[in-house]
Each structure stands twice: as C-alpha cells, then as structure tokens.
Amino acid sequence: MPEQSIGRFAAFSFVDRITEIDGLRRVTGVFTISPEVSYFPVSLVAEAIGQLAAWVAMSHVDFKFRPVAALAGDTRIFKVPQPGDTLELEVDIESCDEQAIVYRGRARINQEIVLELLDTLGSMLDINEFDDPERLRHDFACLTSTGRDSGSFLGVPRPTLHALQVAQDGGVNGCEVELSVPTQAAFFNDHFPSRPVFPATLLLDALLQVAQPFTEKTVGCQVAASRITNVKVRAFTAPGTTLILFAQSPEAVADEPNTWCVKVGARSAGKTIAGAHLYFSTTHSLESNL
C-alpha cells in the first residue's frame, strides 16, 4: 500500500481495541505491531499509551476537546518491542476535565512491562482544530466494541538527519544535527487530519538517535536508552520545517553506576521548542567487538 494512501485511524493510530473503561479511573487496550513493520521506535509505545488516555479524555468531554500538547515527567524503558508483538496497554487517570488530563500508564508484552509513563499531562485543545469530532465518535465506538483490524499501521520513515558536528553551546560541548521534517508523510493524515503536526514522539525518537551514538562515542562503550525525563514540547512543528537538534555532553549519574544523562532539545528559527533529559546505561564495551 503506498504510504500516502494510508489515512486517518490507520497511519498513526496505536490502539486496536479498548478492552475496559473503569470510569475516569482506569482504561486498558491492546495494539498489535504488524509483522510487516520494519521500524517501530520505542517512543511509539509511549504514543500508544497516550492515545489510549486521549480516547477516554475526548469521550469524557463529549468530543469537544482533545489532549494534544503533553508534558511527560518520567518515562522508563525496560524493553524494545518487536514486529508482531502485541502491546497490552494500561492507563490510570488521576484527573480529567476540559483543561487537561493527568495520567500514568504502562505497556506490557506477555505480561512483562516494556515501558512506563509517570507524571504525564496532556493539555486539552479545541478538537475541531485537529479532527472531525463526529468521525472520532465513530472511531471510539469501533474501538470500544469490535475493535479495528490490526496491522493497519505500516511503519514510519526513519528521521532524515544531516550535518552531525561538534558544537559549543554556552561553553558546553555537544553535537548538533539538522532534522528535515517531511512535507508529506502518511502519519500527517492521522496526526492530524485538519492540522498536520509532526508528532512529538517522532521528534523524541530523532533526539534519541542523535544522543545515543554521541554518548557512545563520548563514554567509549555501547549504551541503551533506559529513561526519559522532563519532556517538554512548547510549540507545534509543521510539515517541511527544518529543526536543529542538539545534545549536550553526557554526565555520569551519581547514584546509578554506568548510567549517563544527556540534555537534548530542538530549535526552530532560533527558538528552543522542545527539550528532555535522556538517560543511557551500559550494555557492553565497544572494545569487545573489535
């Protein structure tokens, strides 16, 4: 199927069925990663949890608002899912009204936790700015009854990164990379139909891809992402935007052996629009592979 032919409720939707809604307290659902998907970044697991929370939030406010801009205080990564895996999604809602939803959630595979979100807040915005509320009502009814066919999501392109270089930012050594946001992509059909926005979780994936090799080169060993904190997205990114992604030099975490924290962010037109702290832990020495 050509990428551009994939429409809403398929191109960037990560809930196949909502299995239980316990009022405004707890909601569960499932999403199966198609075996045909070659690239499923771990940030999309967080996206799946967020979308499950968003469905309940939209329903609660009668599809007048939807959570869009999110703040994630703490994301803990335990395992990277693979094509063919089924994510078992859970969300615990702390509060929800027409201004915001506050929640925490987790994803499991075969009852083993793979990612956990803590201290997450989604600001509610006018739903008409992003999608058709009647179509969303229909989609919600589908998810809470028969569910949609799994396998609709066929993947996302890897981020296009250019010009890796060592930079000086306020006296701090780091690296900078240019990210070219595509002008057209299937995920814009779903995120969002009325106002295309580059997903924050894809931006986070690009930041991870910048920071991980930079960290490995700096500390001299292979590392894996283990935690993400202080995620803040201050502005929407439109199709065709050029972003400068930056990562500062990794700093050892005092109370966590073999773990480093890297401050990352994104700039657009000279203004910082997003930031986070990425944590990487040792897997094994690069020298062992030489």
Contents of the next structure:
Amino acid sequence: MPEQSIGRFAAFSFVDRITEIDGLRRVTGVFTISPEVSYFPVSLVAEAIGQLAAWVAMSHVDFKFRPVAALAGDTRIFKVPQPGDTLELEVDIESCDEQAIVYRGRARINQEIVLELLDTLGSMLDINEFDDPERLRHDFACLTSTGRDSGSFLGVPRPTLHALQVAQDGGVNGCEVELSVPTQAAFFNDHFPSRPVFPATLLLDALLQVAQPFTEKTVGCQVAASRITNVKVRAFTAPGTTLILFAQSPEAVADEPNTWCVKVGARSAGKTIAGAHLYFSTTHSLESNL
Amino acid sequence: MADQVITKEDIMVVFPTVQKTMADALGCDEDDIKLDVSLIEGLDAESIDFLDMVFRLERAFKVKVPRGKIIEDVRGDMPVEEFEQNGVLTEKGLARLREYLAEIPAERFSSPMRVDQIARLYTPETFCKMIITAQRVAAAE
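Switch over from the form predicted on its own to the form predicted together with its partner chain, please.
Zooming out: every chain and molecule, the one shown earlier first.
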C-alpha cells in the first residue's frame, strides 16, 4: 500500500461520501468497510456517525472549530457490522454553534438499523490545534462531490490489555486492566494530523473488551453489548500513555431480563479520563429483539 | 417576565429534578447535591461536567440553555464593556455578580475577579436559577 493510503484522511476516516445535506438539520453519508479489514469494532460505527456530524459542524463554522468526542448519552447497538458491509449513515442535528454540536444519528446496513446514537454532544475546539483547515475544506469538497475511494481504512490493531485485578469472592469489586496506548499507529496520522490523540471510540472498544468477558464470567453465560450510556470523555489521551481500565461488577437491570449494566472507566496517572455504562444482554435475548 | 424575582419557593420547585440530574452527571449520591455546595471545590466538577449538567437539564426541563447562559443572565442588560474589561469584572460587574449570586457567602468573591473564575462560585442553586430563567423566557415566547 502506498504511504498516503494509511495517512491522513484514510487511516481513521469513516465517511466515504456525504450524500445529502439538508441545511443544519440532517445529513446523510456512506462508508464501506473494506473486505480486507479483519477487525471492525462496533464502536467505529459510532465513530462514523460522529465524523459525519463533524464534517457538517466544521463546515457550518467555516472550519474555525472542530468537534471532539465529549458526551454520548445513549447508544443502542442492534447488530455488529462485518467487513464488506456498507454503512448508510444519518445524522439529525439539534444545534450547532462555536461551542458545541448536539445531534443524534444512526447507521443502517441494507436499510436495517445497526446502531443508533442519541443525545450526543461534541465540544467545539480550535481547529488549528488538530488539523489544517484548508486541507479539511478541500476534503469536505471531495466528500460532498465525488466522494473518496472506499477501502482506504485498513483496520486498527486490537488493543493490548494486561489484567491487573479480577473480582474474587470477598475480593475486589470489579476488575482492572492495563492498556498500553501505542506510541505509533497509523490512526494517529489521521486522528489528528497536528495533535495525535487516542480515539475515544477505540478506548470504548477496549472497555467493551474488558467488560464483556468479565460480565460473562460473573453471570455465567454468553453476552453481547446492547447499549452504552453516560459516555463522558474528560481528557485527551496521547500516544504512549498507559491507562488503567476498570469495570465494576455487573448489576442486573430492573425490568430488562437477562441484561446487566457495568460501569466502566479509564484512569491516567490516577485521574479518571473517561467513563461509561455498558449494558450486556444474553445473546439469546438480543436475537429475540431483532 | 424573565427578570422577575426568583424566590426560594421557585427554587425548591425545580431543585429535586436539578439534584437528581446533577447527581447522575457527576456520578455521586443525590444527598451530596446540596443547594449551596460549590460544584468545583465541593464536588470536583470540571468543565465537561458543566457541559453535561446543562445538557441533561435541558432535556429534563425541556428548555434551551445557550452555553454561557449563566454569565449572560448575570450581566443582564448591562453592556459588556461595563460588565468586564480584558476578562476582569469591573466594579459594576462584580456588584451585579454578588447580587445575582446572593446566596454565595461574601468571602468567596475575590476582588478583582476574572470572568473565568465565576464558575468556581456555582452551586446547584445557580443552576436552579438558570433553569427558572430559561423556563420564564420560554413561557414568554
């Protein structure tokens, strides 16, 4: 692969074409997951929806600011996409100004919903801190006209996790795992070119990978992520950072049989930098909801 | 209508919802959310928490609260240049702030005071007032 294909506008970009912009109300787009990708975390579907919203937000403020992940109130997961799938993306914008964008969105595959984002807020920050506004303006023009070639995204490495503590009878009330954020990775070239930051959606994926087996071990059956609420990203994570990911013991959700909520978070140097509530349902009950 | 006096009774009407919403946003017990606790110094709230609280309160009360609304409410009809200069409150601006945040003990106001220090004074009561003002504005529209 040529160098440029894993750099900016490729290594962590999840909109191939913006198909329609209805003022500052609604925007739609598409992204095809390359069949060559072996691993496409479900959190990257949320990333794709967020990036579609980000393009419109940046355009609206004349590329002076860009939104970054801050709050995601409620994310519903209906299906895990597969390599080769084309995501049909939609965003409904509630408000957008130089401080924040508030939106909801969803992704479908062949018109079947796979993930829905509700109550999402991105903080707008000075665009010059992250990227070259002129290049972004050019990329936006490309996305809204011909689109870019699909298949540029070549995947992300699976997170490297090291268990530190696991709940035991009478022992710690949850589990802790160490995540070593790589010092170098292709996605840093794209997220973001002027300030490499570990993507919050990859952190979320790592948290899911910590919490899911922990939940299965605790409740004694196979589960899958069905919902994520209360996502709050408090700080940027630089390349090379060591994070402690933690998950509290699963709690059965009232009125939702076979569903458990796990409060998770990430600490860096003793400070909590992100948190979320992950919901897991037995795979049987998930299938019955479809 | 939005300039009407906000009474303690008005505040106690919205406080239970504000209390629950703030507890959810900060991940603490509702009992920790006292009317007069400093959100930053007492509950370790950060800027993202303020964004979160306003976001949740908007949904809970079905009102729109523009970012920076509290400072706007404090300033009211006072021209910006009379309220602050180079990011520092003028004497008039500080007097207006003391009047708006009358529930905050006098010793917590510094003089001079920078505009970006105002948030350190915020308590749940400040947010109750913000919601009541937003409700009155919405009702007047």
